[in-house]
Every structure is written in structure tokens, then in C-alpha cells.
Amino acid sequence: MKFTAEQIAEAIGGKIEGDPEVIIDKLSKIEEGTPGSISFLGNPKYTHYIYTTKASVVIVPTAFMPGNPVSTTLLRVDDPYSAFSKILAFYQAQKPRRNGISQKASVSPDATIGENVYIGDFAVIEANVTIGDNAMIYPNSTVETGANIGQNTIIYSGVQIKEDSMVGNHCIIHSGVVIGADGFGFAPQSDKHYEKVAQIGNVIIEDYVEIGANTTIDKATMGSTIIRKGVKLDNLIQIGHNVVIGENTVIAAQTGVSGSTKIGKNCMIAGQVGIVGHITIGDNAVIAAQSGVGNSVPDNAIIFGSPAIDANKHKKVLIHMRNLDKHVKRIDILEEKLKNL
């Protein structure tokens, strides 16, 4: 599809400096940027590539001054990342949407499906399933006894839905993701073997949640697991039984919370993160990457280390690490001087 540079500034509520009639083709980022194509500067370490794209439209910050003489069009608005985000959106909504139900698919009749459903080749939908309205099911995904699917919910291939889970509507599930597998649950015996203890819950997912690729959720041992409204969460991550994440808490690559640990709403956890569990994380709390978190933290807090402590204290600690050796040479020189007194 085409559009004018007005036509854009029109959708996205920016102002145009430059040519509003250029013809707009297709998105690329800036420093790989062609004729026909737009691009945005989010970024201050990328300012350097608005003199030479070769990009027709380059979205800019409303207060972005150019140091030197730009060719492309400008459309200034207060934040590029999410107007250019809102393009990449239209953009990926104007390709062709799978339907139907595949004859190669496996369809319990006694699972109800919703209307315009997509179910995609060698997908497994088993008894009892509720598939809402809009929802797509790739194929060789599987959703197992009981699962309720919300509308307009995305379940690309290779996921595995186990029994009772309920995922909620518009929600984006990557491949590779497992939700409902048991949680971890064994009890000690005296003779030092391990007795495997019944995980009877499920998951629950709420609306609008993303997960990313070979992300695994366990089910709780009793009661749910239960990730709320909004969550966003990255790839290769793992989520203990019977932790709760709370609304529009953003996690990252690599990150694993334990069992019973409750994490607030609107947190930001980075990659690599290790959250111990029967902990309460608070409202809107930042864990730096590769933090060890052993304790429970409070709301706003920012913390960073491992184990894990005030952000800015850790800082210090840091610095004061990097001057170890002048620190232990300057005890060793007091030392000396003591032993001649």
C-alpha cells in the first residue's frame, strides 16, 4: 500500500517539514533507509544517520534541530518510538489474516468454537476447549482439556495450552511456549528420595499479556498461577507455581521467579534476573539485569546486584571494587610503617 507523508502526519498527529505529497511504500530503519521508505530517530546515538538516509520520510522528536542540512521530509512529533510503532502496527494488520479450520487439524466436537477462528494444520484442540471469536491457532500448537482461548488471541505454532488453562482475550503467545506444565513440587522422604507432589491448578493469563518464545508458566499446586492484564513477557523465561504478576509488569530474556512470589504492577524486571520464591516484589519496582533477588522489595524501589540491593548503594560497592588493589596496597604500606613504629 501507499501513502503521502501528509496522509501519515494525518494518522499519527505529527506536523511535516519538508514535502508532504513524497510517496511512502515501506518502513526501514534509519541507517538502512531507501527511497520510498520512512524511518524514525528515537535514539540521540543515531542523530548522525538523518544526513545521510536515503529514506523519503524520517519521523523526529518535536524539538529535533538539525546540525547540519537534512534531504528527507521530517514529521516531528513528541515521541517517534511509539508513532513509528503505531505505523509498524497498520502495517502488520494489513496482511492477509489466516482462516479457516484445517482438515489436517485434530477438533474435538465437543469443544465450542467461536466465529472467524483460525486452526492452523496438525493443531490440537481437545474436549471441553473454548476458542473465542477472532482467535488463531497455528499449527502444531496444542490445547488440551478445558483450556479456555479469549477472542482475538494470537497462538503461534508449537505452544502447548495444558489442561484448564485460561488465556484471556488479544493476547500474543510466541512458539515454543508451554502454559500449564507442572510446577515443581517434590517432597523430601527419609530415606532421601523425592515424592512428587500433585499439581492440581491452572494458569490464568488476563487480557492484552504477550509471551515470548520458549517462555514456560507453570500451573499452581493449588489454586492459579495468574499473570495479569497487560504483562509483557520475553522470551526463555520461567515462572514458578503459583506466582502472581501484577498489571502491566514488563519482564525480560532469561529472567526466573519462583514459586508463591508475588510481583507488583508496573515493574520493569531486566534479563537474567533470579527472584527467589515466597517473596512480594512491590508496585512498581525496577530489578536491574542479573540481579539476585532474595528478599522482598518495596514499591519503587530500584535495586541492582546480587544479591540485590539499593541501585545506588550497588553503585559504590562497584566503585569502591575497582579500587581494591590501591586500597589493599595502602593498608599494606600502613602495616609496614606500624611494625617499624
Second form
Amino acid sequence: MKFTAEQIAEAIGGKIEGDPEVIIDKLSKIEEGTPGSISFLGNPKYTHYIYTTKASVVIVPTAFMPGNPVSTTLLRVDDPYSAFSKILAFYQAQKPRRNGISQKASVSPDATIGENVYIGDFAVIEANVTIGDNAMIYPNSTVETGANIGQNTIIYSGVQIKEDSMVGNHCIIHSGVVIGADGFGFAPQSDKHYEKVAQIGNVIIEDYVEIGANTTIDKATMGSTIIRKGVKLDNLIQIGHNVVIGENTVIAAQTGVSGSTKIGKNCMIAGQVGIVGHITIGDNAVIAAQSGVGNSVPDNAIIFGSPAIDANKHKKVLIHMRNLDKHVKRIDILEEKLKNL
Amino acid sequence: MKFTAEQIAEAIGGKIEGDPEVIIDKLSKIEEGTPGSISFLGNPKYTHYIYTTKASVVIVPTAFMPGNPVSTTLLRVDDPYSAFSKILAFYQAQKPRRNGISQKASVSPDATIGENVYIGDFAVIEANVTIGDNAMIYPNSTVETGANIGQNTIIYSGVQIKEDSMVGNHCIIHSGVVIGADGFGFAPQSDKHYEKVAQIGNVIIEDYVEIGANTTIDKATMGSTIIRKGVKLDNLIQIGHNVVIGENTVIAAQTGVSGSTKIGKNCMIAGQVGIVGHITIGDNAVIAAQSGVGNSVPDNAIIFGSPAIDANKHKKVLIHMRNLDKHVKRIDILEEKLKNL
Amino acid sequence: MKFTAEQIAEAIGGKIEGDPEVIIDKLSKIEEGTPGSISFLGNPKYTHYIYTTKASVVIVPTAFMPGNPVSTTLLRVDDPYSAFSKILAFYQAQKPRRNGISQKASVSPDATIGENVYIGDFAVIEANVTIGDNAMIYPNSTVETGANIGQNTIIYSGVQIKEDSMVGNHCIIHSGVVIGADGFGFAPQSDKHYEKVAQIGNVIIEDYVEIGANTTIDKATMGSTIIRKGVKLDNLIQIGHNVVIGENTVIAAQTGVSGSTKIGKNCMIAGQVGIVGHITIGDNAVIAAQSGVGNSVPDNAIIFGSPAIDANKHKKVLIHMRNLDKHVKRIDILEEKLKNL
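Please supply the coordinates for the form predicted in complex with another copy of the chain, as a counterpart to the form predicted on its own shown previously.
Following is the full complex, with the preceding chain placed first.
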């Protein structure tokens, strides 16, 4: 596939500055640009590369003002990351689509399989499962009895979808994900051993959800653990039983959410955060990396630390902490002076 | 299945307060109760729901004194959580049991398979494996040569049991668990590369152990990594080589235990805790979430923080930290006053 | 296999002190030594066991000076851990090697399979995959189209190698690892939903790399996520898209590295560390457990804390923190005294 800068500008909407006829046949990062490639300037940190990049075209923000001469062709758009992302998607869409049901899969005659579905080798589709149109189930994955996989959803290889789990449309479930394992519920007994609390609920994943590799989402003790529309979970995340995560909330890798906690919509939760059970995180909340959240927080809260508090307050605490040596010396001096008075 | 409140009271032991004839045919959480359902009041946080719940019966503690009128039937028991847990178990036991050995499994003729065993599609049972009576091996799991799976043990789908691992009776191993991968042992060489230290030990898991999804338990360098009777591990936990975890200890998600550490019995270890190698955690120890444990702790210790110290001391430190701004201002004022003396 | 102490001394190089004719037929830890076994003294913590061990031979450092009478035969070498490690490797090498391609595997006719390769039951080798000589692919693993597995590399069971991933020679990939899942890239839209950024890059793993169970390494958005020669990753680690990890760097369990970060060579990164995206960690850096690294660090840095600072500075801060109660009381007293002046 070869395109001129001008053809790309027409496709994504944008203004060329430089040679509209330059030919593009690949994509590159700005710092690794080669002739014939198109790149983009998203993070201002990388601005200096624009003066040296070998990329033939670089997508830049409409308002970008070069501080030095630029030899590459610029393509000005409102949001370079989104624009470049469209080109990436177009590029990826050229790849041939997997199709058909492998003879080496195990598909129950009591499963309902939609049109145009891919089911890979050694995938297991048990009884009473529904697979929506255009869904793809990669090799070595298991979809247990009663589960539902929506239309256009991709289940990558080595995924375990436990009984009665509901996965919506247009979802992407990455390799190694476990959906619907038992919640961690045990009743302590007087002799110190624990009796298992049976977990009879399920997991509901709404549409347009993406779940990263090796993440685990436990089923509810009763009722449902719910991941709402548009949620994006990174790798190695733990979601406990009966948790609810609101629409368009994103959570970075290795974060854990304990049982029965409700997280609002449009939250941004960084990596390695721990959130205790039975609390509520308001809408639009932002939680910094490695925070430990022990109490409910209201809408729009921005929190940080372990235990997490208002992020600005925590940043002040951190500055004081780093200066503790100095402050302790100040106390030493005060004591000395007072003694000498 | 339909039961009257009275029948349930007789089955689990308890006293009815209200209509003994009300019919129950499902289970619910107290905040989501619907007519015909039975619920329970475990966490005092949820007490207010008892005045509005639509559940027909709510199991409450014997001593529960409602502060407002209650319209639902109460069933008083000593331990509502345990009582409800019995009902959940009864409910779950109604589900049909998986049975038989799939034609699509790969079962070595040199494996010993007990009575009444389930082996799912594409499960691999290698030579010299023993599978106990009533055990269940779900699809796409691998049990490697020399491993032992005890009676009544469940190995869910996508589990990897490496060579010579011993899993006891009545265990539950959730999807994605890896038992018996190599410990992380390398000998640094003078040219800065590392030589692998061969790992020739195994993992021993005793009876009544439950292991959460995607948790990893490494085999010993020599000898055995041992998980004792009744231990409950949550999801995404890392257990290093040669670790020993004592009876009835519970560990929450995403905690990591480094090599050769010994953990006592009846410990409660919260989520995202890190424990260094070669130390001893005493019996009945309690470790708060996100703690970092760098030294051995005695029996009955309650610790918190990173590095973890006595939990009460750490809580005081946290209060002072949150007030550091105030304390630094106090130093400022003291300096100012002293200057003006 | 039986050997005399003398034969072992000749094989690994070392000096016998005691009975050169004592027969060895097994390996043991020093604290669990039994007659007929050989053990070693690596960690000085374990020195006291040398006076009571039942092991017939113990490998000790050349300079070891017993403080009490020793009844076992000593074998003095420069580096006992490396020497013992050689014996372990020799012991393990006696195990029969897996061989041949299972009839129950799915191997594409368009894959290129080297000499002397093992492919286990229900392993999937897709089209355009190359498997090098002597490589081993255990059961229930998937190697997707376009991927490359080098010579003498072991892919354990339940591993997912996504499209176009390149794994070098002499690598060991443990069970449950996911290589080449999509990076976590989304473009926020004005209505608060996120558009997926297509991930068209891959993962390159160089030679002699070992990757622990259930670790995830995301592919690059464009270009490659690169794990350089000799890197050792423990279990449950997250490596984000476009990360580069330098030669012979070791990372302990449950650490996460965010997208586009470059880590130098010969680094030692402990467990549960979090490293933000788009930064650079210099060569030979050491990062203590549970640290949170928010900024680039130079070569040879030793850092600790969250946020991580110079390790010695952080240790001082920790001492002051533990004494905060005392320091606040000192301020109380100063205020009191000043009031009474």
C-alpha cells in the first residue's frame, strides 16, 4: 500500500505543510523514522526529534510552531495521537482476518454459534454457550457452559471464560485472562480452619471492554461482578467478587480491587494501586500509581499515597519527608539554643 | 427447589421471627433482595438495608436488635455468614457434576486414574501421574509426568501442574494457576551474565488448599515448596521456591513471598504485601495490605507499613506524616520566636 | 549415580578436606542434609548448620574457617553457589529429554520445524512459524503465525506467543507467559470513551533470556519491545509496550514497567517495583523492593522508596519516620518551654 501525503491528509482530515506528493508506505515512531514512513508528534517531550527525524511525514498539532528548520513534510491536525491512531487501525485492518471453525476445536452441539465466527484449534465451546456473529475465539481457550460471547468480540488464546459469564459486543479479551473464577470467600471456623463460601454469581462484561493479559475477574458470590461499557483494564489486574466498574474507567497494570467495591465512571486508576473492599470510588476519580485506597472517595477526587489522601496534600507530605533530616536538625538546634538561653 | 422459612431454620439451626411459612426459592444480597429470596446480614455496614429489603427472609445474628420496624421474616443464628454459606453450598450442590473422561483429552496409559474422575477436552495427563477418586480436571489443563492430584480435588481449566508436583485431597486450583515452575535462581558470573541454577525440587500442596486464578507457586531448588493443609491463596499471588506456608493461613491477592521464607499457621496476610526471602513469619501473624516485610516477625505479630513495623506504631507514624505540614510550621514559629527573644 | 567426594572435586575443581572416598548419591540443603548427600554453604546465615549437618560433603568457600569441630567432609571452592549449581545442572541433565512431535499437536504445514524438536499434545504451531533445532514446546501452548522460536529454547505448557514475536536461542519461557499481547494504548475522545490505538509492533526476546510464570510482555505499538540477551524475569511481571530491557538485567516478581521505558544492562530490580513510562534507567542500577520509580535514573544509581530516591537518603528518611512520635514530642516540649520563658 502506497499513499501520498495528500491522500492521507484527505482521509484523516488535516493540512499539509511541505511536499503533498511524498510517498508513504509504512509507519514509524518519530525517533526511528525512515524515509517513506509517516510518524506523529504526540508527547511534547519528543518535539526535538522533529528537527532530525528521517520520517517523510510527521503529524503535528495544528498550533505547532517549529523552533528550528524542519525538513520533513508536516501534516497538521487537531489531535495527532487520534489521527495517527486511525492510520494504525487502517494498517492493521489490512491483515487477513481469521475465519472458520477448526476441526480441532471442541464445539458442543448445544452451543449457538453466530455467522462468520472463528474458533481456533483446541478451543473448547461447551453446551449452552452463545457466540455472537463475527466473534473470534483463538486456540486453547475455554468457554464454559452457559457463557455468552458477544458479536465482534475477540477472545485471544489461552483465555478461560467460566460458567455463565457474559461478555458483551466489541470486546477484546487478551491471552491468559480468567473471567469468572470463584471469589475469595471463606467463613472462619472456631478451630481456625476456613469453610469455603460457595460462589454462585457470575461476571457481566458490557460492550467495548478490553481486558489485558493474565488479568483475573472473579465472579460474584451472588449476583454479578460488572465491568461496564468501555472499561479498559491493563495486564495482571485483580478484580474481586461483586465489584462494579463504571463506564469508560481505565485501570493500569497490576492494580487490585477487593470484593464489593464500586468504582465510578471515567476514572483513571494507575498501576499497582490497591483498593480495599466494600467502598465506593466516585466518578472521574484519579488515583496515582501504587496508592492504597482504604476509604470511599467522592466524585472527581484526585488521590495519592498509601493510605491515599488528596494528591496535593500527599505531594506536600512527600516534600517534607524528603527534608525530614533537615527538620530534625532544626529541632536539634532549637533545643541547643533553648538550653543555652 | 422451594422451601419454607421454617424448613430452612430446621436445616441450618436457628429461630424464626415472623412468618415461618413464607416460601423461599432463591438467594440474594440484602441490598438486592427480591420477594421469594433469602438473604443475610453479615457486615454491620449493611444493617440499614434490613428496614427496606424486599427479601422474604434475612438471616441475622441472634442478638440483633432492630432500631426500626422490620417487615421481612428474620432467622436468628449465631453466625449469619456461616449459616448463609451453608445455604449457598446446598444451592451449588444442586448443579450437575461433570463426569467422564473426554475422548479429546490426552491421558497417558501410564497414568493411574481413580474412580468417578472427570477429565475435560484437551486436558493432558502425562505418564506416572495419579489422579485420585472424584477428582476433576477441566479442559486445556496439563498435569505433567510424576504429578499427583488427590481425591475430590478440582483443577479448573488452563492450569499447569509441572512435573512431580503433589496436590492433596479436597483442593481447588483455579484457572491459570502454575504449580511447580522453576524457582528464580541464578549464579552471577564475573562477566555479569547469570548461570541458571537447576531447580530439582518440587511443590507439595496438602489437603483442603484453595489457590486463586493465575497464582504461581515455584518448585524448590532442592526439597519442596510446601503449602500446608487448609491454606487459602487468592489470585495473582507469587510463592517463591522453598517457601513453606503453615496450616490455615490465608493470603489475599497480588501478594508475593520470596524464596525460602517460612510462614506460620493461621496467619492473615492482606493484598499486595511483599515478603523478602529467608525470613520467618510466626503463627497467627497479621500483615496489613501493601506492607513490605523485610525481617522475621514473631508469633501473633500485627504489622503494617513498608518496611512493616508494629501496626499501631505505623498508624501513629501515618498520623504524624499527614500532619507534617503542621509540625514543620510549628518549627518555623519556634525559630521565629527564638530569634525574637 | 554414585560418585566419591574426590571425583566430584575433580569435576568441579576444589580441594577436599576430610574423607575423599565418601560416596555421594544425592543433593541436599545443608539444613536437611542426609548421609550420602552433598550440600553447600552459600549464605553465611546458614554457617551454624555445618556443625550439625548430616550431609556427607559440604562445599564451602576456600577461605572458610570453622569455629567448631566439623565432622562432614569439606570441599573448598572459590564460589560454592556456582559449584553446587554445576552439580545441580549435572543432576538435572540425567533426566530423559522430551522428544518428537505429538500426533495431538496442531502443526501448520507452513511452519518450519528444526531438528530434534519436541512439540507436546495440543500445542498449536501456526503458519510461518519457525522452530529452531532442539527447541521444546510443551502441551497446550500456542505459537501464532509469524513467530520465531530459537534453537534450544524451551516453551513450557500454557504459554501464548502472539503473532510475529521473536524468541531467541537458549531461552526458557515458563508456563502461563503471554508474549506479544497488545500494548495498553487508547486515545481519549471528547465524550469520554476511548478509541483503541492499534498495536502493530512485536516483541523481540534475545538469547539466553528466562521469563517466569504468568509474566506478560506487551508488543510495541510500532517497532519492538526488546528484552536483551541474558535478561532474567521472575513471575507475574508486567512489561509494557516499547520497553527495552538491557543485557543481563534481572527483575524479581510482580514488578511492572510502563510503556516506552528503557532499562540499562546489568540492573538488579527487586520485586513489586513500579516504573513509570517514558523514562530511562541507567546501566547497573539497583532498585529496592516496592519502589516506585517516577523519573529517569543515571548509571549505577541505587534507589529505594516510593517515589524512589537515593537508597541511603531513603533509609535515613525511614529512620526519622519511625521516630516521628519522638520528634513531635520534642516540638511539644520546645513550645512549652518557650511559653514558660
